[in-house]
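The form predicted alone is given below as one chain in structure tokens.
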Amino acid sequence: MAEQSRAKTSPAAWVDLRGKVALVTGAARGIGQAIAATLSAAGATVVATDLDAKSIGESAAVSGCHPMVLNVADENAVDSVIAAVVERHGGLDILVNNAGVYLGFGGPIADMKTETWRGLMSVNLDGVFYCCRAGARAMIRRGQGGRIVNVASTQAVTPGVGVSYDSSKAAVVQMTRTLALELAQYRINVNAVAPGATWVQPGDAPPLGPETLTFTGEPLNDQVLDRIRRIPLGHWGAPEDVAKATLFLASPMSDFVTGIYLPVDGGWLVL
């Protein structure tokens, strides 16, 4: 009966998140900001978190989200924030782990410092683990299922940015698959969305020419630059492209989808 009822719902209901509570990490700008705004526009009550208190307050005010300061690398802070969300809003239905850093390019492994490796892993991998653990506990206790969406990267399967960043994103993908199996019994769907080349500088047109491109001041290597210049769809992605894919994975449209790695890359991985 439940399956028949679900099949008869209208397409409009497939993206209706009214009554759902979502938490998005790293939501002050870029992809995280777009995801939080999109889930809010779909009707969800969205708690937008970031380490930058000023920026998350300003961003949340524009998108109608509830701002909270969160350092995902601090497991106690993660537990406290998710507990506060459950107490204030009655539960947690959707968790989007977007917070990440790029500081770990760090050059070749022979020159990489341990603090560079650990600094990146503490956010990109440990932070996802802490949030998944706290989010899963809240969803299991409530007993109404849920959605976890981890923001990975195409670099999880196409190395080239750097050993620390690429390794962290590959680990997130494997964590996603493992948790999809583990949490299926609780009706918690766990998936990953994987941005490719996404232009996050507001007001600036993304380049596609031969100029050298950088992330956080460090030049991208020739392999990555060549792929960006040859994106089959002919342009960079926008944060909203990733947000649309996240909405799919967070909504009833993906009721029967779990454990996937969904690239949003303009065909990058086809190259």
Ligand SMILES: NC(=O)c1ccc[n+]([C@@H]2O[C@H](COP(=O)([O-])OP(=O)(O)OC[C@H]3O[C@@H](n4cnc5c(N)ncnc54)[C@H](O)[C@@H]3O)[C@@H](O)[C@H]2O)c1
Second form
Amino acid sequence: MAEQSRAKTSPAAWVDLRGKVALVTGAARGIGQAIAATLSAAGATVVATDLDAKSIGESAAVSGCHPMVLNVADENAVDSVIAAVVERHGGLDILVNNAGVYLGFGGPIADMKTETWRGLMSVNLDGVFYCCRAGARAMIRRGQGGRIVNVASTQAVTPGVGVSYDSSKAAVVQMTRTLALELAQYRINVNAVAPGATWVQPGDAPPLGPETLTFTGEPLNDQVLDRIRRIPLGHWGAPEDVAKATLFLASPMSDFVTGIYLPVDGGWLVL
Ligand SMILES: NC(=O)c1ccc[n+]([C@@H]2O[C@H](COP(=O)([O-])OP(=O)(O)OC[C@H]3O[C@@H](n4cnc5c(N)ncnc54)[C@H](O)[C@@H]3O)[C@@H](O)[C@H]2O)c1
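In place of the form predicted alone, the structure of the form predicted in complex with the named molecule is requested.
Expanding to the full complex; the earlier chain stays at the top.
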């Protein structure tokens, strides 16, 4: 009985991705880890990649994914990893560009060093470009269509985290639209998910009280904190919430959907 009800709530009960090959970036922890585990639970062969060699090995072992080390800011490494995936698994059907940085890359523009700006852009924007380019080449060459899902942020359309981060995510949303148009002729759907405040630290998300409202160690901008307290659905998101939306965009359930960004934010953007 318990087994039956678990089966009903498992992603595998909704979507069958058996026979599909997926690559997820930044999959050692947080949202990327949940996405890799969810695609794997739905039957896909998942290559879980991350900059952090030790953690990606450990997390991939738990979810039955194939670990690979990949720094998305290194274009040659991106090209070689995607070539290796095609060689080993016969092709690439689903690419999820999740790797992103925010901690230590913010601050007011007047104090921002060029290397801080470039450091963030090299991962959040250049990295998405390198992966989309290599992924699109592999998908076009095989001629069987494909799915690209970019992990943007609600900050793409509502500023608050900082000039570098917000600008990078706005660019990712526009890159998603442009590539949706350009790659439609190859039956490659390109969409984005836009997480709102998502609790990625171990343990439960803190209540929405003023005393616990720090985000992974760094205090957030007052306006953002105020918005988190006012999330209509009343709590932080979980990595699994973003993973379920990504599963939808990676699956046949969204066959006629391309060029969108899907907020996963408890209603944040309604405010
Ligand atoms: N957590 C949130 O509230 C939130 C909200 C909106 C958007 N996002 C976006 O979701 C994505 C995941 O965020 P998260 O909160 O899970 O982050 P996280 O910091 O918990 O995990 C990010 C992962 O990416 C990896 N990574 C960092 N730089 C990399 C690089 N150059 N190459 C490959 N991997 C790299 C890290 O090692 C880590 O495993 C990011 O793109 C982030 O901007 C997060």
